[in-house]
Every structure is written in structure tokens, then in C-alpha cells.
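The chain below stands alone and is given as C-alpha cells, in the form predicted on its own.
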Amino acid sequence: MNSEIRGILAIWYRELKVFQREKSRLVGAIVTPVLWLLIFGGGLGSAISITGLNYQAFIFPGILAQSVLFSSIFFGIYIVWDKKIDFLKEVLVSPVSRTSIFLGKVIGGATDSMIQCAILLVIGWIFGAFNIIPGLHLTIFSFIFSLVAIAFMTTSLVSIGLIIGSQMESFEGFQLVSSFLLFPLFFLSGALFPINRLPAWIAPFTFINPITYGVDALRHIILGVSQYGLLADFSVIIGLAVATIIAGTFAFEKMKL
């Protein structure tokens, strides 16, 4: 048991060190959401009215979810890379199970995403404090509970990315599959618009989209606005995290190198 825990921690530490060394990855993960928030939010916000809320403040939780979604799913591409350089083969000759390798990867990827989101939350607090985004008022409470929600979201999404990566043999194949998954999940999550105003034919797709509940949870925590309620939101994102971890461990057991 101790060897398995040490194995998980070793994989986690390796992923953290890789993240720390890739400065451009962190810069891109911060700059892109901020540009979405300021340019897209500022431009579209001038033409959209949401009762009682500034549009940029309204989409801030959605931009956080976007950062989690894209960084977490694309983390799976590192599995393809590890196969190419035979890193996984080296790890598998150690007395560590594939389940522990998977869990170490999940914790490592989740840690990376949470660091990015913590920085974005600090930026959001600055924007709100200096009235760059009116109506965005982050507190210690909202900061901590946002990270809790993000932890469950990124755990499930990193697991999905790793499941995809475990079945892929090339970077191109991974990018093709993930792209078909990413954009529908993001655009149908209510990240950029109120879901209660959607046409009837789109509404069912947002209802079955698990990212919708992550966005709704963050919006409730940060802005006090919710469509489904915090209990329903957390029930879905926690359930998804558990289900994807179980599916991911199975996928890693069946993974071919």
C-alpha cells in the first residue's frame, strides 16, 4: 500500500514539475481567458442586457469553466506523448499498478488546472476591486468554494482526457476527438448566455451537459445566481468525477503500449 501511495505521489510530482517548466503553457492558460473576458465580454456586453448583472461579470464563471475544460481535456495528450517516448513502459516495470499511475496523472492534471484557476480568481478579484468589471465581487468564501467546485470539475475532465489519450496512438487523433468533444461541451454549457432564454430544441442539450452544472455552481458561488441550485450542481459534478475515475482506471488497465 505504501508503495502505491509513493507511486501516486511520484507521478503527481513529475506532472507538477513538467507544468512548472513549461512557462508558455501557464502564460497561454491565463492570457487566453482574460482576453475572452475583456474583449469578447466587453464587446458582446455592449449589445446584451442581463437583468441585474454586468455581462462580463456574468460570463466570468463561464470563463473559469472554459479554462478548466480546455486545460483538463488537453492534459490527456501527455499520455500520447508518454507513449511516444516510452515513459509509460519505464513506469510500468516499477511495482506500481496502472490504477496508481492513472490516479497520479489525474491528481497532477487537476493540480495544474487549479493553479491556473486560482490565478484567474485573483485576477477576477482585482478586476472587481478596481471596478474594471462592475458587479464582480469575489470574497474569501467564494474563492475557496470556487476552488472546491473546480477540483471536482477538473478531476472528471482530466479523467476524460486521459481516457481519450489512453486509446489514441497519435497527437492528431487525440486533437480530432477532443475537438469534437470540447466545443459542444463549452458552447452548450451556458457559459456565455443565460440558459433560461434558449430555444426549446437546444435546452435538452444543455440539461444533459455536465459542464452546465459546473458553470451553474460557479455562478451561484461567485454571483449568487443559479438555475438548478447548488445541491443539484454538486451532485452532478461529484457523480461525474466518481464515474470518470472508475472508467479511467478500467481504460488504463486495458491500454495498449
The other form holds:
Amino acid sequence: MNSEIRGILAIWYRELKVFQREKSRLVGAIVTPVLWLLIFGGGLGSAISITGLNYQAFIFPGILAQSVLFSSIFFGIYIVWDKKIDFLKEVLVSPVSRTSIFLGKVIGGATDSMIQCAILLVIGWIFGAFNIIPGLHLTIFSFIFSLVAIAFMTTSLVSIGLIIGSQMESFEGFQLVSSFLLFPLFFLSGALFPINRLPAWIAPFTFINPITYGVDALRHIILGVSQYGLLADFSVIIGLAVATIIAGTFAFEKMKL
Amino acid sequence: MPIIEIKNLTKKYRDITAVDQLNLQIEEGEIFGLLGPNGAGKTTTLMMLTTLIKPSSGTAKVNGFDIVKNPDKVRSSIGMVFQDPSSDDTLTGYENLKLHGMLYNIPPVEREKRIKEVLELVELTGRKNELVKNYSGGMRRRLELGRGLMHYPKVLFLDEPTLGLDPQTRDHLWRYIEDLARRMHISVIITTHYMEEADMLCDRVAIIDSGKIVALDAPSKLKEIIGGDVVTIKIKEPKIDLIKQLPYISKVDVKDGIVSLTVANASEHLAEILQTIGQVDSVEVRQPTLSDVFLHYTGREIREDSAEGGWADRVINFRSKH
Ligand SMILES: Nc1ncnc2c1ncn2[C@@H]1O[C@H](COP(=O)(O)OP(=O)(O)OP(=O)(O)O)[C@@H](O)[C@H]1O
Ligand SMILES: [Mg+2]
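One more: the block was the form predicted on its own; return the form predicted in complex with the partner chain.
What follows is the whole complex; the chain from before opens it.
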């Protein structure tokens, strides 16, 4: 087998093993969004209404995007961890190129996110089917199509997390930089509110926020409502994935020990 | 053709020069030792040779490939065992080895065979499915050593490989490293604090201090430089002036009531020395060791344990920090 491909598989293998061992990560990644959906969505939903939609159903795609956003970017902290335990040296001294190491990491992080989202989608389906969240009707088609959109989103976001992680030496530094990024990306994405009647000063920020298009795509796929249309949404999330992968290989090439 | 050719290799960190204009050639199949105190620049040298950090100036060729121009080719030719723990402790021993086999593109069937071989060598077969978290410092060290050998590199770099191992395992590994170098014609570059290790294992030793080579030769040749046997005498009131007049004594050191003499052919002259020096409490005669050589060149005793403590201590420190 091609040595670079085996190298990518090696990194992937390791990330999967770690994911499998650290069950608490998965539990947290499932419980938090469900609480958001039930408590935040339930509480606020009783106060506001969105034309034609139950508020909890409305934010379900937004909560999915939130889960992808946070877990993907946070994945970058493991590269800081690898540096600390010197495991990164073992990987970097192998014949595998840094590009492949980066790609292996991206696939690893993306896999984690996809598994979490698949579980959340199943939970969403249950909530819809038992009328816990009225109006949330997930089908096998929306399940698969959502995961496709999520695959592109998580690829970009894991790349961004890894870029940050590759340039950081401490967990604190990583957390500082990533939270500066995470909160605006999340709150300005329309995950929790419709973006068609925003105040004029916020609208440009949501417009340039790529997460907006991920949320919009998921909302289209799951609920059939959309602001920009699938073509625009997918152009943005695919474009971002390509750009961040290129930037990421560059960052790994420049990464110091 | 030498397997490693180092030319003016230099690494500067802001105000310190960790490695200073190093020039060195290492032959194929040789076991070569880098001996030096803490901070001498041993690890930095290995990190440059293994392409993990870039030299500030100068370069080197490893297995014919330039470390600056052709780092990928260099990495395909080498194996490295790091000074600090570098295995993933959320994985088992077996999984760490499997991962290594994948990184080095060893086909699956061959990989399983080598994992088995390596596990037996480092005596971890019975513990292979345990998480590395639960290994002792020494076990983890053994695992990483086995891992470094697994892909049969042309050149093997070992950064203080036996730090923190019990004497039995240490002996075992020395023999294995020696066998490996001879049988498979692998060249081994080893850094160490242990004089005994350098003496027993290495064909040649470079003593390095403040990033510079201060002596380079076979251990036996280096010891000849001392020019005689070492006589250590415990005595309260030594008659140093008289001793210094004896023609066959080349060096006299006095420290804390202990007199160290370098004596050509000590067995012949011992009686006269003891008569001359005064009321002796005890006396010891021995062949010079690399420690004496080290002292001779650097003016310092080498410490057998590194300042930060042994390897195993560092694993433990590391764990308690997290
Ligand atoms: N990343 C770095 N930044 C600044 N200084 C460094 C860095 N790495 C090493 N040094 C310095 O370079 C010098 C050589 O360090 P090196 O680790 O090579 O020594 P060593 O011979 O391996 O010592 P030891 O026996 O303690 O392992 C030291 O003074 C060290 O402080
Ligand atoms: Mg060192």
C-alpha cells in the first residue's frame, strides 16, 4: 500500500482508539446539545414563535451545527496534548509527511464529530416521532444528507482547530484563542434565531460567517426552510473545507516542536 | 562511505549555542557514543540529525541524504528513541507498536511478526494488551526501545536509552543493541550519562561539552590518555611535595582528604608511594575509566543521573502534573 495512505490510516487508527477509550468525551458531546435543545429551546420556545415552526424544531439544526462547531474546533487541543507528551515527535520522525499527518488528524476529528451527530440525529428522530418536539420529521434521506453537510463543516472546523493547536504551546493559549473564535461564530450563525429580520448592524456579520451557511443547509435539509438555498450553502461549506485544508497543511509544515 | 557526515553543524537558541560547529563522521555498522553532561547539546544534535529541528547553520548527511535538503529521505532511513516518554498512554503496548508499524509502512503480516519479536525482546509479551498508562517507567522505556527497532532502520538514534532501567534489563539491552549493530549492520548513535555504558557498548566515543567535541576516540584509546593507573589514597596529612617529586606520577589531585594520583605502572611503584606519602588510611588502585577521561577534558565529574532525575521519575512527575 502507498506509504502516505498507510500513514493517514495510522493517525486515524490512533485517533479512533483514543475516542473509543475516552467515553466521557462522547457522553458530554451528546448530553450538552440535548440539554440545549430541551431546556434552552423549551424555555425560550414558550416565549417566542417562529412562523410555521415549533422553536425547538427550528433550533435543532442549529444545535447540530453547534455540536459540530465546538467539538471540531476543540479537537485541535489534542495536538497541543501530543506536543506535551512528546508523542508528536514519534509521529514527526516517521517517514510520513506532515501533510498526511494533518489529513489523518482531520479525518480522525471529523469521524468523532460525525459519530456524535449521527447519534444526535437519531435522538432528534426519536423526539420527532414521539412528538416531544412537534414538527421535527427526520427521514433516512435527511439523516444521510445532513451527515454529508456535516462532513464538510467538520472538515473545515477540525482544520481550523488543528491550525490553532499547531501554533500553540499551552492549553490555556488554545482555549483563549478558540473561545475568541467560537462564540462569535456560534451566536452570529442564526443557529438560535432566524436571520431574515436581523438588525442592520448584525446582518453583515452573519452574512460573512461561514457557519451561517452550514446552519442554513442543515435547516433546509431537515426542515425544508432556507435563506440562501442549498447551492449557495454548499458552495460556502465546500469552499471553506478546501481553503482550511490547504491552510492546515501549511500550518503543519511550519509547526515547531 | 560514512553513514553519517556532520559538517559545521550549529544550533543557536537566542543567547546560547547548544551545538557549536560540530564536525564528525560515523561509519556504517559502528556503535557511536555521545557522552556529555546535562545541557552539552546531545539531544539537540540528535534532533537535528533526525530532522525534527533545523540547524542554524551547517548540515549533515545521514545515509547519504542531506538533513536540510532531503529530510523525508533521511527519516525513511532512521529510527529514534527519545529521551522523554513518547508513546501514547491511552493506547496499549500492542497498539503503540501497531501504530508504529503503520507509520513505517510495514505490511500487516510482517508487522504482526515484528511486533511479536519486539515484544519478546523487551519482555512485554504478557503485558501487551495493557494500557501504557498502567506500565511502570521502565516498562514504558522498554516498549519505546522495542518500537524504535521494529522497522529495522539503517541508523538508530538512542537518546539515553537505558536511563531508569534496572541493571538486568540494561545488560540485556546492551547485548541486543550490540547484536543488532553487528548482525544487521545497523549503525547506532547513542547518548548517555553512563560511563560504563559508553565503555562497554561503543566502538568510539565523542565527549561533548558546551556543544563542542572535546575528545573523540575508542574508549580504550581515550583511557590511554590518562597515562597510567589511578591510585586513590585516603589520608589525613599527605606529604604532597614529596609525592610530586616522584618521576612516574603524572597528576596529583587533593580533595577532602582524598589524594588521587595518576601513576604509570602503579603495581610496581605502589610500595614507594605509600612510604613517601605518610600515614595512609586506605588505598585503591584501578584502571582509568571514562569518568577519569571525562574529568580530564572537562574539569568536571559527570553525574550518573541527570539533574532532572531519572527517566522514570520524569514519567511520574509528568503524570502528577496532569
Ligand atoms: N527549545 C530550546 N530553546 C532554548 N534553549 C534550548 C532549547 N532546547 C535546548 N536548549 C538548550 O540547549 C542546550 C543543550 O540542550 P540539550 O537538550 O541538547 O542537552 P543534552 O546534552 O541533551 O542534556 P541532557 O543530558 O540534560 O539531556 C541547553 O543549554 C538547553 O537549555
Ligand atoms: Mg538530552
